[in-house]
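Just one chain follows, in the form predicted on its own, and it is written as structure tokens.
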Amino acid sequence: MDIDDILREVDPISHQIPQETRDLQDLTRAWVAERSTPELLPWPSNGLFERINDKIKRQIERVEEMTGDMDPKTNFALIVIQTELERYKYLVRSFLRSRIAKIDKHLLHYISNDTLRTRMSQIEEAYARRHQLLLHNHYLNSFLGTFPPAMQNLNDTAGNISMIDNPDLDSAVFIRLLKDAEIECHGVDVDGVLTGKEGDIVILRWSDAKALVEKGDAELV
């Protein structure tokens, strides 16, 4: 018995779905989640984007092979393939732009913390470091160079006041419960516990929803 047999026994319905279909579903969920949350989510580590990139490359090669064929059936198939290709490309571009926007907005927050750096892919981390280097050099040449060396850091925490801008984890998000769960809510005046049922859609702070999403009890919508 291999891993596929084990997965088929545990979840026979989802395992019957073709891998490419599951990848598209996972990509769509990752895209929705990344656009919904105020902070950078961990980079998918299950080889999803490697498979998606291979899929896009194969589709591009297929389109190039079919281009120029005057057969009406081939032309119709070409339109379908190009439409699917553009859907994949849109999801990937939008997903990456959302992540880059978060990295740009809170650059020092992510590269100054070892745990947070693991959320980025290798390319994203290289981009963030290069961006920060260019930004710091620009500031040095513009005005920081005239300050004393002790005042030239951009991540100073003197006086218990941090110069690093952090994401607002209390931003509101929508989640769909994947199972019955107790939802701990923290309000301005009072805290409470909400009993949620599978399928319920709830709006609450990301700081309260994060644990449910990470445990797999809910998904972002």
Contents of the next structure:
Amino acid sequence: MDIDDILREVDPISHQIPQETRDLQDLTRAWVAERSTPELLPWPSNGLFERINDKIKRQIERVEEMTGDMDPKTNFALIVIQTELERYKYLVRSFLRSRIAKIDKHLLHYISNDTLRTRMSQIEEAYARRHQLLLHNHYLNSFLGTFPPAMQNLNDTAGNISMIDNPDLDSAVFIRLLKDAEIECHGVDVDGVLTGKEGDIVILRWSDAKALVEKGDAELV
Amino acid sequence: MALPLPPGLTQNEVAFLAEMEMVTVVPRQRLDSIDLLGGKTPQLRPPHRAQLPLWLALLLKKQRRANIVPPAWMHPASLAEIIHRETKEDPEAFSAPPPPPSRALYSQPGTARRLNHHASYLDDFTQSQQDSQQQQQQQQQQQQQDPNSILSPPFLPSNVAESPAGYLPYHWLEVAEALLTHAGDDMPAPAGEVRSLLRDLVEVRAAKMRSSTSALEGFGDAWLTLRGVGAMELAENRAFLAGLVDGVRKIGASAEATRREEEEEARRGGEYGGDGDEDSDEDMGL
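For comparison with the form predicted on its own, produce the structure of the form predicted together with its partner chain.
Time for the whole complex; same chain goes first.
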């Protein structure tokens, strides 16, 4: 550390938000969003997870190196690093697990539709296909196989009723507005436009909130 | 492997989020900067104050390596003011959230700018030194990289020592609880006094949360603004409020579908001219 670093640290004028903070904010936001919405959200396309996974890998290597020397001074730093690593890993794990929960719940819905399929990462898509394959084969072996061949599919749309379950996109969610915005809300008896201020916390239907969240004008809480 | 929890953050998850809030500490020991995944921690040199995430501050506090400076809003005077505002001035709504932080600009003395804004990612110090073309390029680059990275709690500095008094931050209950439990001796007043004020506040606001359902009725049971609500209060009532809104929607689903069809028809009628019916009658006559 030289004098420039020290100056930069106490410098009241440079308040650029560092990349690490932004990554953590984005990860947290993605996690909260995934935990709150009724449907699967698009996989973050800006390389956020590749970057985070790289960082976690490097940090684990560092921990392994540091456990070698048992100097009491670095020992405490090691505890802090490991605590933070566990917190970070928890976020990533919980994010992925809640995505898997959604994919599991509406497997065919997400694999059958081209636009919905792009929301999954490659690994998630492979997982979903394989899961569906195992499940269907199991059904065929246990009871579906005795049915007439025409009734052995799981994606029939006969009689205008699709067998594939959809997530309920009108479920209520809570959002925080990051900018002033006008929200078109749909209700049972009336529809209306809600003039929201920045920082407002609103409960509304996910189908009404979706556009705002995708634009980055609001986030889920 | 799949997460068995229902949608919406649970109390435990909210408490986890609250531990990312930044707080101010006064270190009692030197500690070098540690290179964490969430960024480098500042170098700790007593008695210089530093800002650390709450989980790290609590770890240091437990090991007696630092004292935590409680945020200004936790001072009894500030809490009493908030209670006054919640009960007397506006007994209907929650008190307002903290104002977004602003900073003075180096390049334009005398001007202030919102800290938490797209444009402010550009360091205004470097901005003043660069020619405008470069500046624009950098700005474009920044915006391409991050179209929507506005910070929000727990990453806003709303629990540090210099955050304004009289405003409850989003994670107020969790932060106060953690600080009172683990750093009770750092409080500006006896911990019991702060605790009893907080309990009053919790009760006042819980009553508002319950009565908010009647406000929901006025908006067609579909949307509701809860400005100033706290994360933990939301987590406690999330299942009830979301269940209420979803339940009403499911009961009224067919009525809503009929209403929508009628509105659609009325709009279509309007598009083809107000007296479309008469015209068609005349056509029939001819």
